[in-house]
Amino acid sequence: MKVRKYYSKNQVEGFLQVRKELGPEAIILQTRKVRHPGLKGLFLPPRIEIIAALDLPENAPEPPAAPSEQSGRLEKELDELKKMVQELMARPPGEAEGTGGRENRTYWRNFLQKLDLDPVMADDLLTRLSSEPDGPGLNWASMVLALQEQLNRRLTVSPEKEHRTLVLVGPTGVGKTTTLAKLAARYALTFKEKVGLITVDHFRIGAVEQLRAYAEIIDLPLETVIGPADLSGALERLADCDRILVDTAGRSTGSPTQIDELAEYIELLLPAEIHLVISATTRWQDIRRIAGSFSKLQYNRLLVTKLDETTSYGAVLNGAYHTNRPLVYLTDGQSVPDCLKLAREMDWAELFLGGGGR
C-alpha cells in the first residue's frame, strides 16, 4: 500500500491532486485543518491535510514520487502513517473516514440526505456517477468532484448595489429585520453612503421598535408604513438618500392574501433588489414551496440566513436549485455588522464538504 501526504487550501483542491497523482482508486484516509509550520502559520490561514493511500497489487510499479516537503522527517513521517494506516484497515468496514464502498449506492444517498440535497439533485449525482463506464465510480474523491461541478452549475452570485432600493421578502422567522440592520451598518459605515430605511412589518410586535433601535444606533432615518398609499410620501422623504432598504412582515405560504397584499407595496418600489430570504435550516420540500409561493413578489436576488445553525448546508443549493436566482448575501450569526458574508467571497467547497458533508 502506498500512501501520501497531501496539503492544500481546500478539500476539492487536495482531491484533484490525489486523483492526479494516485489516481481514481486512492482511499481517503484522513483530511482534517492543520497549521502551516513554525512562528509565521500563526498568522495564516489554516490548511488541509490529507492522508490518501493506493492498494497497488504486488510488484505492480509504484506512482512517480512527489517532492517531500520535509525530507529530512521522511522515515519517521513514514512509520507514523504505517502505523495509523494499520489501525485504519483494522477498523469495522465502512468506518475509516472517506470509506463506505466503491458502488454502494445507500451509503452515498445517506451522505447526500445529511446534506439535505433536494433528491432531484441526489438522483442526478448517482445515476450520473454510476452510469460512467470509464469513471471514477463511487467513491469519495468522485462524489466531491461531482458535488463541486453541481456548485458550479447551479450557484451563481450576483454584485450588491445594483439597485438604489433593496427589499426583504420571506417567510416568518427567518430574521429579515436583523439581516436589513447588517446591511444599512455596512452601507453606512463601509461604503460611508447616506441609507434610509422603510418598514412595511407592522403586524409582528416589536418589529418597528427593533428596527428603530438599530436605526437611532446607526443613526439613520426610518419610515414606518401603514398601508401602500402611504409609501409614495416615506420614498419623498428620503429622496436624498444614497440607498433605501425595505424590510417587510413575514408571510406564511400558506396564505396567498398575505402575499398579494405584499405585492402592492413591491409595485411601488420597482425597480429594485428584491430579496428572498430563506434560513439554512429549511427543509428542501419547504424551499421549493416557499420559492413558488412567494414569485409573486418579483424576487430577484436569494439570501440565506443562520449558517450558524445547522451543520448540512443543502439549502443553499436548493434555495439556488429552486429559485433560479443569484446569491448576493448569507449571513451566520446575529451580531451586527459582523455576521453577514458576501457570496462572492465564499468557499463553497469548504462550506459543503468541510463543515456539512462530513
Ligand SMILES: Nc1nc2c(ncn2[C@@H]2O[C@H](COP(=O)(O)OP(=O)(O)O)[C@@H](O)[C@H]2O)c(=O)[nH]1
Given for the second form:
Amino acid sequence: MKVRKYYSKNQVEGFLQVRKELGPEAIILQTRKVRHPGLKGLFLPPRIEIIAALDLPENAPEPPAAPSEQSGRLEKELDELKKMVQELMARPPGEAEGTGGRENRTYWRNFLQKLDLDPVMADDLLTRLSSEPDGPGLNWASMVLALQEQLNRRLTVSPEKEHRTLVLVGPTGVGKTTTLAKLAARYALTFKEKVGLITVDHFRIGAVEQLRAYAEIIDLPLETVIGPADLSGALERLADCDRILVDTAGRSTGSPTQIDELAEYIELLLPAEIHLVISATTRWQDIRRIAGSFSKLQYNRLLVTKLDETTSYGAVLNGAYHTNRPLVYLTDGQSVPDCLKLAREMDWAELFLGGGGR
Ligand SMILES: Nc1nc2c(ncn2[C@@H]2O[C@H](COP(=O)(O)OP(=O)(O)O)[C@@H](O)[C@H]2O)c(=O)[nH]1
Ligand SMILES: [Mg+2]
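Structure of the form predicted together with the ligand, please, following the form predicted alone?
Everything in the complex follows now, all chains and molecules, and the chain you saw is the first one.
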C-alpha cells in the first residue's frame, strides 16, 4: 500500500492533487486543518493535510490502458471529481475541519436539528460516531456516511400494486384525496386498469365533491360509503374493477373514535395496501404520535406528501423510523396527476444532503 501526505490551500485542491498523483483508486484516510511549521505558521492561514492511500503493490506498474478505455476512464474520473466537488460544496459552512470533531457535538446536533431529525435518531448517530475508538469522530465525511447508512437501513421501498385494494389513511389535510386522484390517474391511464373509487370521507363538507370531480374527469365509478355496513354493497358494485382505491377522512386528527370507526372499514377491506399518509412538513413529535395513533388501522406502507413545501426532509426518515414501513409513493405538489413520485426512483442522499436541510 502506498500512503502519501498532501498539503493544499483547501480540500478541493487537495483532492484534485491526490487524484492526479494516485489515480481514481486512491482512498482518503484523513483530512485535517494544520498550521504551517515554525513561528511563521502562526501568522499564515492554516492549510489542509490529506493522507491518502493506494492499495497497490509498490512496484506493480499499471497496465497501459487502450485509447478508448483511457478516454472512458477519464470521463469516469471527471464524473467522480464532479461528484466530489458537489459533495464538498454541500458541506455545511463553518465546519471545523479536522478538529477531531468530538468537541463540536453541538454543531452537529444543530445540523441534524435543521434536518428536523428525531432527537432519538440524532443522538444515536452522534453517540455512534463519537464513541468509535478508532473512528474519525465527528466530521462532515463521517456524518455523511452515517446518515447514508441510516437512510439505506431505514428507508425501505416496496413495489406498487401488491394488492388489488389500496387505502389511504392519515391526518386531515395531508393530501390523501389529492394523492388518491393522482393514483387513480396513474392506474387508469398509465396501467390501463379498470379503477373503482370508494370514499368513506363523509364528515367533511365538500370532501366527496372533491373526489367526485376527479372521478368524473378520469371517468371512474365512485362509491360513497356512509357506514361499514354499506361497504360490502359498494365492493360488489365494483366487483369488475382491477383496482379499488379507498379514500378516508375524519373529523379531527386521528381521534380515537375516528380511528375505531375506520378500523371497522379496514377489516372489511383486507387484504389491502394501507398507506399511512403524512406530510413532509410534519414535525417529529407529531409523526411519532400519528404513527402510534393510526397503528390500529394496520397500515403497511408509508406515503409522504408535500415534499415541495419544505427543505428539511427529516420527516421522511422520522416517518420510516416510527412506522417501520416501506415507502411506495411520495408527492411533491398539488398538481394532479403530475406530482407523484416513486420511492424506488428517489435519490435519498441527494434529497437529504444535496442542498436541503441547511
Ligand atoms: N404543496 C402541496 N400541496 C399538496 C400536496 N398534496 C396535496 N396538497 C394540498 O393539500 C391540501 C389538502 O389536500 P387534500 O387532498 O384535501 O387532503 P386530505 O384532507 O388528506 O384529503 C389541498 O390544498 C391540496 O392541494 C403536495 O404534494 N404538495
Ligand atoms: Mg380528503
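In this text, rigid core is short for the largest set of C-alphas that superpose within 1.5 Å between two forms. What you see is a predicted model; the values in this text were computed from it and never measured. Positions refer to the first chain, counted from 1.
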Worksheet item: Is the C-alpha displacement of L16 equal to or greater than 2 Å between the two forms once the rigid core has been superposed?
Response: yes
Worksheet item: For E49, is the CA shift between the two forms at least 2 Å following rigid-core superposition?
Response: yes
